[in-house]
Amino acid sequence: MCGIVGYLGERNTKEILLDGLKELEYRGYDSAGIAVLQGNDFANYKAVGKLINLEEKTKDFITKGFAVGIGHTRWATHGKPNELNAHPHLGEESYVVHNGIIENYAELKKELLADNIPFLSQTDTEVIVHQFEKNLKSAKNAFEAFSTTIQELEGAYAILLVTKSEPNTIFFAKEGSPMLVGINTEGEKYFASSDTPLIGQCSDVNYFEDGDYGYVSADEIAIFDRESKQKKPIFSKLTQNKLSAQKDGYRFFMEKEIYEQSDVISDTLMGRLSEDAVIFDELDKNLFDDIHEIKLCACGTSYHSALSASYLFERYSKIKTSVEIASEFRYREPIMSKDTLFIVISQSGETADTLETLKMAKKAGLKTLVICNVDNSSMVRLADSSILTRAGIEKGVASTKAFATQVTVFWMLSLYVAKLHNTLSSQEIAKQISLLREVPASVKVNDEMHEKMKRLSKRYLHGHGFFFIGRDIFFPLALEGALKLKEISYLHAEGYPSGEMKHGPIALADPELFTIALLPEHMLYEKAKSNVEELSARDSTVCVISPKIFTKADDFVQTAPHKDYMLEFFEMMVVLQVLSLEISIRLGNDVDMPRNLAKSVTVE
């Protein structure tokens, strides 16, 4: 996650950097910082929490004349969210900001420590500036030292570095993390990790490609590829419509957010997976001591992610798990025992009913944990512990990437507990971690699939309702698919366990009842197939989503073959989201702002 900005010019550099960071604050607000180099003097400011804290710290700081500056807003990965771990990170005469993760930082840090180079932070980023200054001692110039440093790094990164040895220059590198440079007619240069901070400041931008590195001064933009061959920047006009830029050409924010899921899940995983263990630095190692039950409490989409989690906790962690609807739980005088870990789930961290159940659990003396997307929210401040999903701002009212990242966190957490309680072998945990690394690829939207959903959508605009059905963890996914359709299309839809059809709901089966059936290859396929055949025999119109061809379906969406049911889960999730999106668009609805709903439900 995280956001970076950079500036070379003669205006008030502080204001330029802070304005840019405001546009990127949704990418992280554990901490923020700026470093400004004017002549031979550095000014550096950092603050924990939201950007307003950094603004307060810098209120008396002003630059006059030419200066270079870099800024950063952070999601914590390596190291806790405090000022020492906030960017920019300092060497003897240089500062650096960085998005991404340096995978070989431990070995680089070990060598630097052996050379008696002191470290102030717990971050992987700090090795970059120290490695650069180490190389600078033997290099001809700063750019040679920077080039050598980049070649020594492994991982994903977008890097900006400034140093006193070249006080009118910003050095940059990009590998797997977005970054661009912008220009205007006044000769100013801007860096950012997305285009929105540059709107209104720049006329043209160059989007760096993976492997690009180089430097920018007042007079020059020098770009080199991974083979060290210099290349010319390719500038394109920057839209001046901020809302359009935020949508990045998509028709709706919801569509954009469906497509973003691959990137945000990568952010969710970042820094939390080793080869054989899940790492949650934010959790106290004693959190699960004396815990014999997990109780999950949420509303809406978050409730569906909690239901999904219950299958994972009992299957992998072998711990008793129950799931509660927050609006019901808070009024039924529930029995709560102190050997229960109480977990609440909320995208915003402000959902009123869920927040009240958290207060109940705290009052009853239970250990509490929140899974949330918004740091400094009410739930995060109240709970004993928190895990942030790192989904970024979700503007579409119907949640997509929040659900995807919540389930990803729960999968990781179930393995984390499994290792603590020795309920899975090391080999099985390593296998599961390998599968987790494949999730970002499994949620990438395939153009062919999206086009198929557009064509299918015209067949599902009438009738008297929808059944979404699935077994095991695909039952919560069916519930979520039905909710997505209800929220944005206003068509009646219900989610059911496939095996429950014959216990009453199948009475509704006829050609005007549409059944969306989830048939994963690796989870109870034959059982679920029989349930679908029962509906087909009673003339229900059936759409099957499966990697295995199903000849009795009226419509068939073939997903990719996967080695595990959880990868099938995530791909089918995307199919359901896109289908609901296209049905709603065809009906002419406002996808992002469906009637009667709000993004954060802060009233009872």
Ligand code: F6R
Contents of the next structure:
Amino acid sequence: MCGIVGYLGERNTKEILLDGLKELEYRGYDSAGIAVLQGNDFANYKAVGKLINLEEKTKDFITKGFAVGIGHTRWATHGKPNELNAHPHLGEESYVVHNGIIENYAELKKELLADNIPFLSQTDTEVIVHQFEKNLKSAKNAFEAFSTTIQELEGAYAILLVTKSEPNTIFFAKEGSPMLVGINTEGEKYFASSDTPLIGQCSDVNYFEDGDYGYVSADEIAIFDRESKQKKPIFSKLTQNKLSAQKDGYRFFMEKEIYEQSDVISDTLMGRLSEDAVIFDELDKNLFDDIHEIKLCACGTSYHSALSASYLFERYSKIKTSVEIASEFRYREPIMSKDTLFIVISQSGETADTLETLKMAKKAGLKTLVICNVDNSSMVRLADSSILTRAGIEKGVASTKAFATQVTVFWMLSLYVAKLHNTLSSQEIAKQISLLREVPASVKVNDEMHEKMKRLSKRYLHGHGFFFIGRDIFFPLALEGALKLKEISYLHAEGYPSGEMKHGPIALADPELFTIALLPEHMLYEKAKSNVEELSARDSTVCVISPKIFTKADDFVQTAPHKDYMLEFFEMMVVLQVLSLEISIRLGNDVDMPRNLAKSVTVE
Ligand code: F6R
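Please give the other form, namely the form predicted together with the ligand, since only the form predicted alone has been shown so far.
Below is the whole assembly, all chains and molecules, this chain first.
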């Protein structure tokens, strides 16, 4: 995910900015840049790839005396990872860096283009600096122009802006993306999008709140709230533990990533929903022309999201859908017809088996689409079209937020196709879109649930295995729940369709067989309930996850009531993730780096 740093002080500004960006490397990025303003002189450098490339470009650049600087590491969301799209973005005499997404950038850009303002990049960010300079023409001063600009922006952002019209100042704004300012006894001021770059540099920090904006100069920190009322900074001591700061205080990256899901899903949705339509600017309007079938292909967790997608495509888009495990598909001489859209799903975009199937589909002349988290990855480069999931870098080997954003994209895509093919009424699409907007809230981890999972976990550390069961789209979720547990606890777990148990697996039922049953209210409740009762009757140890009270289980986790089964899906997904996490922690395993597993499987 993108990272921001800023600095006002006397030391060599470039070094401070590059050191700060290095501390943000763990978040992942594909390009980086800095802009330094000293008096009336701007210096700006950008580079694609690792920070070493930016270091190389700036090796002869030194500042002596007071200067202001801003820096950025970019994880591409709008526009390819190249130098033009890297931040900082330049207007005529100002530079901006930004994290988040400006939802109304297309409208603002249209107006700016009509005023003949040239755009260099494909990013949403560039509108900020041009809009600021447009406002500057009629404003009393730079701060007034900046305040007006902030009020015109919709979306999520952490912004730093420097301008020649106020050369010793950094302007900032925060809405939905984190940002803090730090101080030290030498009178220097630092900005960053998370604690880590400031550790060792600052003693005290002020965390900005949503709606905060203002400016910082050598001797002033001016913060205004959403109502333009000035407020005092509230400084607190900065932790000196870097690793814990990288994990935002969570015990493991996986835990942090589970908690992050609400925010990253908001990013996935951002700018892609209107009242009655899903918007994928990145897709060619003709992509679905003459397409009568969808084939999804992936590995592991991504395969489970593909399976989930098949329920949505057939239910909403009324299009025949099949799902394939990539390592099987590539060797089984499959029949591929040209009216099939071939979709590969991959967090990394590098998984060897999935990549190979994409090559096969291209060779057979099929239209191809990749749903991926990493821009410029091999699959994104190869496929005809791509949709980025915008989950940010995922460090825990066991995938959590990548899965959540993949399913979100598929839900959106099924509605996008439904609109194109007229398979759902416009009222139904509008209803589904309002449900999609509730996903970020449905995946928020509440303390009570987490505490319950901690307590429950101690009862599930032994036994001869786990069954995770569910029906319909809750079957792929059961598979994913079982995979999560397997990966990080090393306990044997299988996912099954609830209705399939009696065809064999139920023979295993005894008190030492643990069944985790998904019982959503809005998807085949009665049917799934009787499947669970069959297991209870055979004395299997059962843990039911449901919004409806269920008395015949050994353990019961009550989820919130929701209007729709998909919101139940997302909440139950989080419960399963937290349960696996807590079991793994109790077993003393390395949650983030489980044995025998790698994050990116680039070999067959
Ligand atoms: C499980 C997990 C793996 C990956 C699989 C595919 O938690 O992360 O099963 O989902 O290796 O990886 P990608 O999605 O990068 O193609």
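Given the structure is predicted, the values throughout are model-derived calculations rather than measurements. Residue numbers count along the first chain shown, from 1. The term rigid core refers to the maximal set of C-alpha atoms that superpose within 1.5 Å between the two forms.
Quick one: once the rigid core is lined up, does S94 have its C-alpha move by 2 Å or more between the two forms?
-> S94 C-alpha, core-superposed: shift of 2 Å or more.
Core-aligned C-alpha movement of S399 between the two forms reaching 2 Å = S399 C-alpha, core-superposed: shift of less than 2 Å.
With the core lined up, does the C-alpha of S322 move 2 Å or more between the two forms?
-> No; S322 is a residue whose C-alpha shifts by less than 2 Å between the two forms when the cores are overlaid.
After lining up the core, report the Cα displacement of N116 between the two forms in Å, one decimal place.
-> Superposing on the rigid core gives a C-alpha shift of 8.6 Å for N116.
Taking the rigid core as fixed, quantify in angstrom how much the C-alpha of K57 shifts between the two forms.
-> That residue's C-alpha sits 7.8 Å away in the other form.
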